[in-house]
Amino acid sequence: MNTLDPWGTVKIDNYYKLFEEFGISKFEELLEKIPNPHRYMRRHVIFGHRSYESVLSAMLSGKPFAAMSGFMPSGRAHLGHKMVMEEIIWHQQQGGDAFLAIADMEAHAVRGKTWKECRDLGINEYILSAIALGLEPSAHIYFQSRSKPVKDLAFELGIKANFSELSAIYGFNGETNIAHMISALTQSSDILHPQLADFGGPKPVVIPVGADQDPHIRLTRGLAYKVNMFFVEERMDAGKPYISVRGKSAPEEALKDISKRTGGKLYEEHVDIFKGEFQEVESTVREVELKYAGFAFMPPASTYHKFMTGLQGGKMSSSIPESHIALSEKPEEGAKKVMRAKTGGRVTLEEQSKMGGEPNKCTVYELLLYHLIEDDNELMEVYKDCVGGTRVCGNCKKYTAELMQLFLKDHQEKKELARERLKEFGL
């Protein structure tokens, strides 16, 4: 699928395969229900989700929900990281709790960064950037290595995880050090810990990710199920639906409590319920599990955004400076990178005028689409002029470079102001 449209990007066909192959749902089906959607939602940059209905329902009804993400402090924050930060901030603005983890344990174990380097990069590159972009002090910002709740939960999750499972996802082998494995479980703990009692208990939590992170989301959803006491499912008996609550490691008294509260029939290891709505039963089961010191985690939700293309084409990579623009880039250098970026223009001006440009193959247009133009109508005009052949690549690059330079200058000024506010965030 390479149809040109104002919200398109290169290699879009790869994303749509995920719907069938991995059970990811289309985000556009929820879009009309979302008040004040972020531009990534409006422009279909966010293209898929898992269980986002639970987050949206809480958002619309004023109930608790959260958004969280983690950043590994192994290098400079760039525009790809900015995408995730903006999604967290948007959810905070809609009334959700924001959680931002600095994955220093992973950077130390996998990339060999010293703890001091992790601290410096975490604050100067990621935390200050998030605050400059609009993160509010109600956010929970933490370093993995300094968070006892996260490390304690990672230990509990480790009881339910096994080497075969982790090796299948991360490619671990006999040469993998144990700290690397622990850091992987710590990431799952990051995702689930906003539902601990210290942070208000079970609630919908969304994790904004690129599609390549879906295996980790699936692992964490599986671990949430494994550490919970109960499994709730809809079943059929002689053509009649009912709800079954199965206790995997639950005390006998807890099953009796569920039977009493729901009017269900009690068996040795499960309760069958023939009246009541599924969500009501799930809510009751969570209440009982918490009463008996269980976790009662809700499966974490996720949204999936398209990747930004590298400025020279191909994949954007932190290890290839010319492929990305860092948020700490000198504004004039950021502008120069735009001027050197690959475009979707034709070989000659004559061909451009006759055939029009190809914005869906243009990394410069992608910068406008993802980051530099907020107004959809303004972006639409850029798109129409490009495909109509009246917009010349050289002028478009110059325009985009100016916008990039202004953005970087403004962002870096806000970062310096953010440094004075670190105490507001408990840092």
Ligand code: TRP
Contents of the next structure:
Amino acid sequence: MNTLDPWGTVKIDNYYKLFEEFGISKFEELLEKIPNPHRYMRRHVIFGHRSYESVLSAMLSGKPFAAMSGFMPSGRAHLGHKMVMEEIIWHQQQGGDAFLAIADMEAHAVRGKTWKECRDLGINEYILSAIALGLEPSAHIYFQSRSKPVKDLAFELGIKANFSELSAIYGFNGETNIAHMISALTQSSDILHPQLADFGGPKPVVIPVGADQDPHIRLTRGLAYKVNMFFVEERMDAGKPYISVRGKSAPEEALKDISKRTGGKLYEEHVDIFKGEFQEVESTVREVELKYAGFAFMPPASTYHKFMTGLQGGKMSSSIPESHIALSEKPEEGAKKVMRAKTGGRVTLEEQSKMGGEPNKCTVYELLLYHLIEDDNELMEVYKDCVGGTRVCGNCKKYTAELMQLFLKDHQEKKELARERLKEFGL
Ligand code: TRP
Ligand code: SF4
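Given the form predicted on its own, corresponding form predicted in complex with the ligand:
Following is the full complex, with the preceding chain placed first.
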């Protein structure tokens, strides 16, 4: 069985198992409807999603939507973090609101980082990189510890989260410190707060994550449902479909209002509606819920990307320097790491030209695919030449190392320019 543990090591043999085991949908099915798909989408690096349709339809019809993610300021930002940053930026470019949290409460509670370290790492590693990669000032960048709405909502969500549920997801036990638990709720609050009235109200929000983060998403979707006043559902009665709106803890007035607006039959804790479109009813219910000071959250959507392999094979991890390239890595050092990376080459040149290389097992190829070659045709050429045995690993590594060095140099120059612009981002 695949176990997904956001704070531990992850072993996922087969991503596609996730679809059945956890109810993640295939991203591929949405691909052709997306106007300018990001290279991670085109290249199936993003392979799964939950209710991304909601985001896509808002995007296509010019309605509000948002993308949000958070970064724990516990070390250096690396290429894996860059992936998430790019996904947020892409959604901003498609007209969405962008939210970027620095999870300083989590880093402080779970990793023992001081507040000062959190601040410095947050700015120098994550925020500057995100801006350098193209995040625009309309983005909401914030430190968890400084956001009152986020902390207040976390407390509210805590009412609906119990210890057993959190333990099942995060492996909490009697020894776990309470602030760690609070930081888990704060993450859910990060995810839901773009839908608060202060941030424009309920809307589709996508959280682009690595597959190991799915437990957070499921927890948060569950909490969204639990803190809402109403639950709308399609049901059957003697073969006849109808829409049921349930509101256990809803004020009587609010239920009456729903029955009046929809023409549905009013009961003590629910309204049954026999005519009208589901989506129409849903949006009426949302309006009423907001009028009576409910949250009316939509379940947050998510996309799942594959992880990059560590440069030596195995997992890419912040705690193993040789496994990753940091965005603040010296450009020459980045290039050296590429030269030392594990390839999909054969043992001898002769074998290589006879059998071809194995790009799908090559971390150098992965760097090109994920980060360094934007043009699909150009990448295709590399692939073909490798498989065809005309490409030699030594040269290929040199070429990739050069691109990496140029990228890092350029990125770091952009970070210094970004430093001058922090005020524009309210920082
Ligand atoms: N827990 C995440 C990590 O370990 C950081 C995080 C905080 C986050 N809030 C978030 C991620 C909201 C996604 C969405 O890196
Ligand atoms: Fe990897 Fe390039 Fe060697 Fe192919 S030729 S295995 S892509 S390093």
